[in-house]
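Form predicted alone, single chain, as structure tokens, below.
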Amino acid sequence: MDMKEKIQKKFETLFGGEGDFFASAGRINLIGEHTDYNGGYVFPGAIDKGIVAEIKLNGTDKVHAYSLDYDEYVEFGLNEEDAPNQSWAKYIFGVCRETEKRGGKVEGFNTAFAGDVPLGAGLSSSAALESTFAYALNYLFNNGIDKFELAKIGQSTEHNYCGVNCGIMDQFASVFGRKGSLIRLNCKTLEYKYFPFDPKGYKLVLLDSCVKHELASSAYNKRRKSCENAALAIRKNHPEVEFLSDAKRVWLDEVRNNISGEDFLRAEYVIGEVQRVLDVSDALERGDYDTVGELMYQTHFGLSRLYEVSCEELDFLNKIARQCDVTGSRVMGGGFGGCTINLVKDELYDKFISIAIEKFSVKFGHEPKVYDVVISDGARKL
């Protein structure tokens, strides 16, 4: 039985009836990270996993939800007291309460769902449940909120209340993903424009190292802080540097004594990043896919060696890529465990996936998970 059929059946039985399907997606960051927090470009895409809702109107004031991955069902009212203890059902209530304070209409409804983004992988399932919710919630009461406002509703629930101060990337992509296409942001000024990414002979996989490191979110602060000392110290000299993303790799030379030399890598990583997402998009309309492999090494070697966010498990898989003649790779998201994203040419997949898992076994004691992805839509209704 598929996933939609798993929440009809589970639907009915909880409600009766049935309602209308809606469905937002996880994503890949195929390059620029740590670049949204300084001004910078980020180049995301929603893949084939995602989450998928079975919802309808109830006309009480109420919201009845049940979660098939949770098994857990729970129901809450629409105002501020009415929060649920649940870490999944406060996203649902986050987003009826954002949309609320925008303006919308939100009223009781049933709804069932479901996911299949793995979870812990990095590939945002929080924001593809966000994104479903907002999604769903303003077209069954015709709020006419638009797809920005969308993604922000999802933010702000993240925010507000899921206690994550997290940027606008993963609810855009999820909001605004589409099959076939990338999506450059510019997340100081919020301009994007979609880049085809259809790479015929070619498989985009996750290996995901099962690993978390405890350091991620004091690291993750302590970076933040060098690239504010960075972009201060050159703002000195010019003022137009608003983020790190606005200062020329010369002008940080510059300040190369006024600065700490960790300040300085962290800030030649960034400069560099920015730079590389736009070299991905020239080689994009190329379909110059060598070119984005190889600038995805470029990320990794800028990430492990100048920002120092990778660690040994990821680092051993990016050299058994390199050694299998994978176009591309990288550690994706903010470091630390996690996966890596790997461009992978058809003919030398099967042997990359086992030389990967048998030799990270041997060495770590436990296998890397393998997720292969597509580029997919964002929010809909089904």
Second form
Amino acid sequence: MDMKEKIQKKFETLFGGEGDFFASAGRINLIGEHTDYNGGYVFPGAIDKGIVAEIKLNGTDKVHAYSLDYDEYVEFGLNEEDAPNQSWAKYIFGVCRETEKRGGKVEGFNTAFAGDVPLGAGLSSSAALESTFAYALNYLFNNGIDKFELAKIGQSTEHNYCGVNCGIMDQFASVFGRKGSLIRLNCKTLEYKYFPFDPKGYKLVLLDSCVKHELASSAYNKRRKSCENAALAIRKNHPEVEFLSDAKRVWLDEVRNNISGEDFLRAEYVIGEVQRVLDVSDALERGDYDTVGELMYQTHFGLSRLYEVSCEELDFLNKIARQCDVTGSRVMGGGFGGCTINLVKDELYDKFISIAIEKFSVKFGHEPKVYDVVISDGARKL
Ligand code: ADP
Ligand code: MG
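Form predicted together with adenosine-5'-diphosphate (ADP) structure, per the form predicted alone context:
Now the complete complex, all chains and molecules, led by this one.
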């Protein structure tokens, strides 16, 4: 039985009748890491793993929600003081509240939903959940909220109801995602552009190291500070540099002796990454996946050696990819754990996966998880 049928059955048992189906997706980011807070680009796409929800208005002022994956049923009202306790329900409640804050109408509804984005693996299952409901409420109540604002509803839900101070990329990708396309988003101007991504003869696969090192949040703040230091130094010579990503590489060299060696390396990575995103854009237009892959390796090198946010497990997976002649591989996300994203030729896939699982298990005592992904549509009505 597929996910939709299971949901349908449960909805019918719980509420009777049937509603409309909505869906949205998790996301990957091909390239453009640690660039968001430096005013640079990210390059995400929605994936074929997401959330599906059946929803029907119930004529009350309460939401009746059932999560198939948690096997939990929750009822909550729509006022600020009605916030539910279950973490998954907070996302739905938050989306209702943030929709209302933007002048949208929301009334009671029944819903049953399920998903297949692995939780907490860096594929943004939470954005999939938020954008499914943001899109659905906008549709069902005919609120006319534009797509960018739907993404912001998800982001504000994380900030205000789930205690996660995230950027806009995940929700943006989840709402705007389109089959066969990645989206280059400028984090400073919020301009975006679709690029073709349909690598015939290749698979996109994530290897989840299943580790999360504690360093992540303190290191993150230190990296941000280094970037600000470098931008500040460069700005003295080049006042147009608002964010580090506005700087040219030679401008960084000019201030080499005015900033710490560490800040220099961090800035070298960021400025290089901005250029790599532009190079990937050109390569995608040409359908040149060899170049895309090589740039992914360069990003991994930068994140590992210059930005120093990789870890032993991720470097190990990256090295195996190189040894197996995988086209492209890099750590995805903030670092210190999580997944590598790999662009692999079809004929190398089986060998790569079995070697990676075997060698990784021998070294680290557990297997990496494998997630195949295909770039797919984001928020939609089914
Ligand atoms: P991620 O990196 O996957 O977004 P988060 O911790 O931000 O990880 O979000 C995971 C949370 O999102 C879960 O704890 C749960 O509350 C909610 N969630 C995601 N997918 C589902 C699902 N299929 N069913 C119910 N809740 C979900
Ligand atoms: Mg999340």
